[in-house]
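Just the one chain here, the form predicted on its own, laid out as structure tokens.
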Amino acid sequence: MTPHVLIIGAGVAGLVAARRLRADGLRVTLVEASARVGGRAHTVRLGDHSFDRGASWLHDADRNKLADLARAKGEVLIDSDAARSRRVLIDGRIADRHELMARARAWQRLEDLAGAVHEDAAFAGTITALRSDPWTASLEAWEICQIAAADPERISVRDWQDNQLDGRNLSPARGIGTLVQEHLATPVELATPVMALDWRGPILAETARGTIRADAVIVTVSTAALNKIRFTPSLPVSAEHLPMGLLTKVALRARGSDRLGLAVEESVSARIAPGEAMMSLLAWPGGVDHVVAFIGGPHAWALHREGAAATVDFVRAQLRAWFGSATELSEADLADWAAVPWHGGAYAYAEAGHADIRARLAEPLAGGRLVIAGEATCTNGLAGTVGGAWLEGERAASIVRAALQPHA
């Protein structure tokens, strides 16, 4: 039977989406390219623990509709936000309180500076006068390679600004990749990608299976895939200047008692210098027996180049240098999202100039029949996190709901 409804993407909108049709009565075929559902909410086990290769913290989560499953469903969650401790290195050694002091300071002057800034220019350009600030490089790797796993050069400041998030950040003890996967499924088609799609009529989509027909169609996938979808007609908004961030993982597992020095749930960075890779460190999080790095921006585009050894061999390098030895950290796992041509990076940023794109990518087609959603098109400040993609899965259904009325 012809579906009503066909959702292409069965990450954390793809599956809101669906529940919430279905819930309605209306018929959806979910399909999805990889051979899992969740998206890049996914745990895996490393050791005796879980590890979230992909999303890890429920940002922002008194309004995080994935933390409100959590607590219904009896889940585990961790203040890791209240736990952490943070350290951080200026040549090896630990930075002391005045240096810790103008860290701040600095961190506020950027900000303030940026956050001055009203036409939509690239985040690099806006913090010129404060170069020969010697925290600047870490400041700006950390915000924007880091956190919005981005390119300094390229990200526009006003959607760097529109994104920054707040509240508190809690981790699944299992995972947030194992809540998904538990707490959200719903029947889907896997290993099914889809290659081209007509909607001048009714939805026409060439799949690796066949062609399916339906009524509406919700687009729930990476920015990277949604550019290798032939669309008919072309989508009057191209993704192009919504490109795909990149933030590497790599988690090691400890093997012995020598634990580094390090607390459970202690982050460490370092400051560095203009140009210089940047990795940070969190440390036993949730008390579990893993050291997790993270390197983002252009240099995790750089590794991803050279290859998986090359980005672990940086991260062993770095804990070397750190700490004098990483003897005791074995079984990497390494989360490369660029690797994964389904996903082709971590979460999406608008390039300067291109502030709108979120919401010009968002806009229903073809009266609502055609509907683009995720991470992606979020433009409420969670852009690039998972509760950002279950509202955008919410938003999407509404729409197709709405436009397809008689059906349902």
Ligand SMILES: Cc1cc2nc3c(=O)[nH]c(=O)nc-3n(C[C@H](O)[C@H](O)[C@H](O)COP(=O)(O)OP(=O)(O)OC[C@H]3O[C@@H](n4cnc5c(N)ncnc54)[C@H](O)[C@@H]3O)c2cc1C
The other form holds:
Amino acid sequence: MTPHVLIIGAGVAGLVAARRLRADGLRVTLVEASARVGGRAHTVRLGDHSFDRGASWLHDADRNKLADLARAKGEVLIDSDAARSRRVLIDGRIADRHELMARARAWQRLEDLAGAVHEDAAFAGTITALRSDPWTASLEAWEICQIAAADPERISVRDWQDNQLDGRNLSPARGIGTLVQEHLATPVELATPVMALDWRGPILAETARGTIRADAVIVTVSTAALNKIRFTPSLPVSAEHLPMGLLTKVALRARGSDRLGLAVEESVSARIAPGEAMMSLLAWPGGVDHVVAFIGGPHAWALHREGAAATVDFVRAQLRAWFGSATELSEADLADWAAVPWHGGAYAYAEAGHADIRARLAEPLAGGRLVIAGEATCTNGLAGTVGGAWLEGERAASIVRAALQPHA
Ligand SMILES: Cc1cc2nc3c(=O)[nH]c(=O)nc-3n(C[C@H](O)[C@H](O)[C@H](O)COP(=O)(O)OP(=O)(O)OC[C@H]3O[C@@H](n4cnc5c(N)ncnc54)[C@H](O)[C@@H]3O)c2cc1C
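For comparison with the form predicted on its own, kindly provide the form predicted in complex with this ligand.
All chains and molecules follow, beginning with the one already shown.
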């Protein structure tokens, strides 16, 4: 009898694993808790344009399989690095060349200091000596709270270094969610959340639509969603020290001139004082009539607790202060990933003292018949990305295929 593999979660990792195993002739049941595929790759319409609520850049494009697929399918890919320029605001005005040079020097000092740390410490603690530099708070907010979506007091400096992104960044004109939905399509059972998983013998998954029995299982859910599944026996490695960070995106339609005179695809951040909240902005991506605000880390969690209206109000107030009143701001679309029950945050980061947690959680169980895979378990520098999720889907598929080989 053909081996039967259950895959939990139809994000990039789950879709890639399902397609691989089906191509190999295995019977696959792919279940998804929500009513759509793509997971954290999700494109919506905002006016006449696309807005990616989750992933929007194909990072490290030369080793990103999703970028290869997009090219093969003839998708338009915008070279973000060529198109984008960066602005930094100081007290509402654009920083000059000398100020930017001071920022670059502060960044170099920060990287050197963090790089010299030998123990697996928290990021915030490792840069204490730089606290008096006027740029330190802003650099920390940008790198840790926004890019890593993490809490500087908790994230392992080693995990941060291992996953610093490199290479070119491309952005698909039709959105990453659209790309995933159209080009990674494979049969899925939607609205089928798995609540419990028994892996003592044959796999028994308790879902909202009954029990599924399988020979092997691949679990691709976020670490927050993983903690909600009841495993029997319990997983030997807990995802407790691989918490979900938060990056909240708010898109607003914006028309008219702005006081700063921002051009298409300009990426804006601000110099902040210690403890102050940072919001960054992408102005008119690809020339469309909206801007996208990003809020990350502890500040994003605080706004999440206050609610969607408070988050949008915060963004509007910040934009008013930056742009002046000549810019007309209309409908907004908010992507608060902590509010989505099947995600519980944006992407995972390892806590200080647990830099090896991604690799430990990725270790195959039950002789390769149970594999946890997804952005969180990626250990080749692409954690937290769609490119990493793809590689994890491939990894899980080959482990399961090898484990079931004698039966195949
Ligand atoms: C705001 C934001 C911005 C981002 N920006 C970028 C970017 O620019 N570039 C980039 O590369 N990456 C970015 N990312 C990260 C990227 O989106 C993720 O790393 C990637 O999509 C994760 O894929 P995955 O398959 O591991 O998990 P997911 O996409 O989360 O897929 C897991 C699936 O499992 C489902 N699920 C959960 N629990 C259950 C259950 N019990 N039973 C059944 N199904 C379940 C979920 O609904 C989900 O569909 C961003 C993410 C966010 C949130």
